[in-house]
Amino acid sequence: MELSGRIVVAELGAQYPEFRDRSVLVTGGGSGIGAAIVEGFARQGAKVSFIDIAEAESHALVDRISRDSLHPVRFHHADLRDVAAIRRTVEAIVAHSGPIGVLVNNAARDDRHDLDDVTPDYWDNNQATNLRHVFFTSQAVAPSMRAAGGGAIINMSSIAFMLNMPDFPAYSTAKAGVIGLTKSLAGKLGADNIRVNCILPGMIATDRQMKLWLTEEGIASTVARQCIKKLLHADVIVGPCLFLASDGASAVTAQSLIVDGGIF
């Protein structure tokens, strides 16, 4: 969970020895769900690299996690809307840490936008922020996974597009597109022993969500609709992500896993 800006990942829980010394890349890893995933893999002994655009938060995360990690966590500053920057960054990570065995395409921004205010430029930038980089980061990572004999890609979608939420049509479109892209990539890369799956988080109380969007009334309403009656924090995504990346999920691909406390 997040307390006073600090991300707290649940105690170690399941251990996956296959992650020890494995190169892992997380996009949008400087805060929120991404930071929890970075810490989760670091605790497994992986060589974790992450891409983010927020420098202060990312450096603070590296300083905190690396003290107790088998391998120092590496932060790479890059704008994921820049495809050339994605490719350069992936090349640098492979050169330093070896073939990437796990990619978590987490980066996104759920900015609210009114239907009448959306322009073509806004739409294109939103898709670049929330969808396009998922494809191009996967494309950049795939050759090193093939060379290593396989790997796992986990894409982050959202339940938002399933709930008829009116305040972010471009974001909802992108998150629906992530599922279609997941299934297509799974079909293409399966022959190379690369599995591609998707996680759909529900309402996760990150610092950003608490600051910008979530209210006491809204939280109470959503929790009341969940089978599990508790506010969900970023750590609840870590276990499903580790499992989907692990050898225990060796026959799981092209799947979408909803992690929302059982909203009904």
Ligand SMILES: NC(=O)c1ccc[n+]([C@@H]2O[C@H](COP(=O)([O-])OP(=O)(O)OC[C@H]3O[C@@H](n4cnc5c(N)ncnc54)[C@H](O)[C@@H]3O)[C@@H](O)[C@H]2O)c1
The other form holds:
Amino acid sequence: MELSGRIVVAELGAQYPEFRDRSVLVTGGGSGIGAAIVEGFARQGAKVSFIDIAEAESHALVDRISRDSLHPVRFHHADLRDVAAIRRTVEAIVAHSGPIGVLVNNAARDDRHDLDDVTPDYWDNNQATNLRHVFFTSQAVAPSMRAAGGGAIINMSSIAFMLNMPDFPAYSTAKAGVIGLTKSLAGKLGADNIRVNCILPGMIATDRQMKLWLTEEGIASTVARQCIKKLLHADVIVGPCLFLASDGASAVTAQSLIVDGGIF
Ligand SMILES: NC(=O)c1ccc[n+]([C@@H]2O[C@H](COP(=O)([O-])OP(=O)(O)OC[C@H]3O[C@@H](n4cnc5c(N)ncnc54)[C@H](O)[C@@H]3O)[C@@H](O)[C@H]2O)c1
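Given the form predicted alone above, produce the structure of the same protein in the form predicted in complex with this ligand.
After this comes the whole thing, all chains and molecules, with the earlier chain placed first.
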């Protein structure tokens, strides 16, 4: 069983010519699933920008990918809890790369918290990290998408909120909220030919998960519950994300796609 948190985006995945030169924004693109998605779109010839707070990982990713990409990948340092910073950054991306055709709202932090320790400030900060920016980044991106004739927004939820997991009620609430937000935004933006969908990953062995939460025992018991008996890495989210963003999914909106190896 592969236990490292490596990212390998398949060399020979599906090709989508429509992504060539398209402006794509990924939040939390500096590491983990977001980094794999950044790489996936860059390999399609898209103009990829990403927002993150992790300086070292983000610069390393830009260096690694840009050498082989049609367009250099652009890293924007911004804290997504700061709505003014989101608005400034989206404005800069549109000015540089043109209207954003694809937005992937990926950033989050699955911090654990004990029920008794959660204060109102902790709760608000957690929702700002995991839910609020999904709305405000979509709001900031929508006008240029609308003006360009349409686009696709993909939001990252999680199967975690359906598993009765006791250690992160605030995170679970946010991830359930992402699904409600997805459906409401799809209803609002559909008339502008903007599709909004959601992906619910299962257990994905990113560097952060490997460092903080995943044990050999925990991995074995989750893999045993999956239909597909292998440890999932970030690359498994890339294909579904590209598909949902592609023209082939032109009538797919307001949907939630579970990518968990078959737990649900
Ligand atoms: N890894 C999993 O097992 C798993 C499972 C289900 C859902 N998900 C979801 O997938 C998405 C990606 O998860 P991941 O495991 O790759 O996480 P990760 O921690 O590896 O990456 C998240 C990225 O978001 C960035 N980020 C966090 N807070 C930010 C902020 N305030 N401003 C700017 N950037 C910020 C981090 O720096 C990091 O680069 C998340 O939405 C997560 O909830 C992951």
